[in-house]
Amino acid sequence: MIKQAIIPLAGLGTRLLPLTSVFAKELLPINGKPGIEYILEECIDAGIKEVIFIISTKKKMIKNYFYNDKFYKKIIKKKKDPRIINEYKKILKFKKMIKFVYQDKPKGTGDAVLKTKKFIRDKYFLMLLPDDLIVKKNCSKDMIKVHNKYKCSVMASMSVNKKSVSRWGIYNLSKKFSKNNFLIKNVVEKPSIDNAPSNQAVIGRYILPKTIFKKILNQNPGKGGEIHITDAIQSLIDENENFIAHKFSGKYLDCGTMDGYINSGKVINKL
């Protein structure tokens, strides 16, 4: 069973400037609730018991959000507002399941994953990228079901516009396991339009094997001088380890751009 999840949160969020010049993008409200809480709720509903946040010292406000007990106790003692009491209880519930590790230099998603190595106990773990919200259906829960059936790694998949393939990790798919699940032949990080093997993109949900840590340790920097998780995944695929692309049925919301962030609030408000 998948019981641990990791969430990389150390990015600077430059696509959401000027908001992120003073505020962590993951705490920005989406329809009245911090974006990170949607991710945590998805984890809990999927059966996750422990979540590891990868933050930087510049984003300590994320940790402070979950450790602001004195503030809440003082307010509750004074006002006894039921709404505030419920919010504090929810934050306490989240806090019990969260651990924090630090990535102070932006060396890429692979390097962020590596920071969690000493905490991962089981053979497989879940990774969620907070810019990618998937609503209406719990993508992580469905991926865990696929993992339990096929006993291998699983990654979320979605068709994207061919003009935007350079934003994503792009799959080349081979064998079809079932209606929405395909064996991945290879994955390429942010290819050019001419070099993209398809328009099937990696969306920010991954079930990864613990063996990936060894690959990252021995990995040279890739595109942009960063350590990409996709390169480590490709190394494992080259060694005949199975990775499944899961075409999820929920609605994808991109919270990492200003237009996407604004739209996400509108969409969730109508649910």
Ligand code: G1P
Given for the second form:
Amino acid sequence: MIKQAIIPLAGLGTRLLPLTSVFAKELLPINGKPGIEYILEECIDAGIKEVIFIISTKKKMIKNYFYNDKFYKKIIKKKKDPRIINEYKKILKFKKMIKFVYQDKPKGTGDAVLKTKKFIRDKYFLMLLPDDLIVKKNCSKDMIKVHNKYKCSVMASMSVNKKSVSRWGIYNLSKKFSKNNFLIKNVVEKPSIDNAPSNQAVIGRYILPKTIFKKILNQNPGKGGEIHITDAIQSLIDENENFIAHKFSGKYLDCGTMDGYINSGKVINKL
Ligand code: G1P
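Got the form predicted alone; could you also share the form predicted in complex with 1-O-phosphono-alpha-D-glucopyranose (G1P)?
Below is the whole assembly, all chains and molecules, this chain first.
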């Protein structure tokens, strides 16, 4: 069973400047609710019991959002507003399941994953990238079903415009397991159009094996000098570990760019 999830949150969010010059992008409201709450709700609905947030000292406000008890208690005592009481209850529910670890240098997703090493108990865990919202269908829940059936790693996949391949991790798929599930032959981080093996992109939901930590530990920096999780995944594939690309059926919303962020609010408002 997959019971633990990790969420890298230490990114600088430069694609959302100037908002991110003073604010953590994951707390920015999308149709009135911080993006991170959508991600937490997806986790809870998928049966996740513990979530590890990888934050940085600069983004301490994310922890403060969940640890503002004194403030809530004072207001509730004075106002007894049912809406605020409910919001506080929700925050408390989230707080109970979150652990915090720190990544103070933005050295890449692989490095962020490594920070959670001592907390991961089971053979597999879930990772969600908070820039990627998937609505209408719980992608994590569906991926956990796929994992339970095939007992291997699973990653979310989506067709993208050929011109945009250098923005994503890109798959080379082989055998079809079932309707929306394919065995991954290779995966390459942000290839050029000429070198891209396909237009099937990695979207930010991963079910990863605990063995990935060893790979990251021995890994040299890749594209842009960062330690990419994609490269660690490729080394596991090279050792015949099965990874499935799951073509998810929900709607993908990119919250990591300004246009995408604005659009996400509009789409969610109409759901
Ligand atoms: C990360 C991954 C990339 C993946 C993307 C999905 O990139 O490194 O493989 O396709 O998330 O959003 P980033 O968005 O951090 O540049």
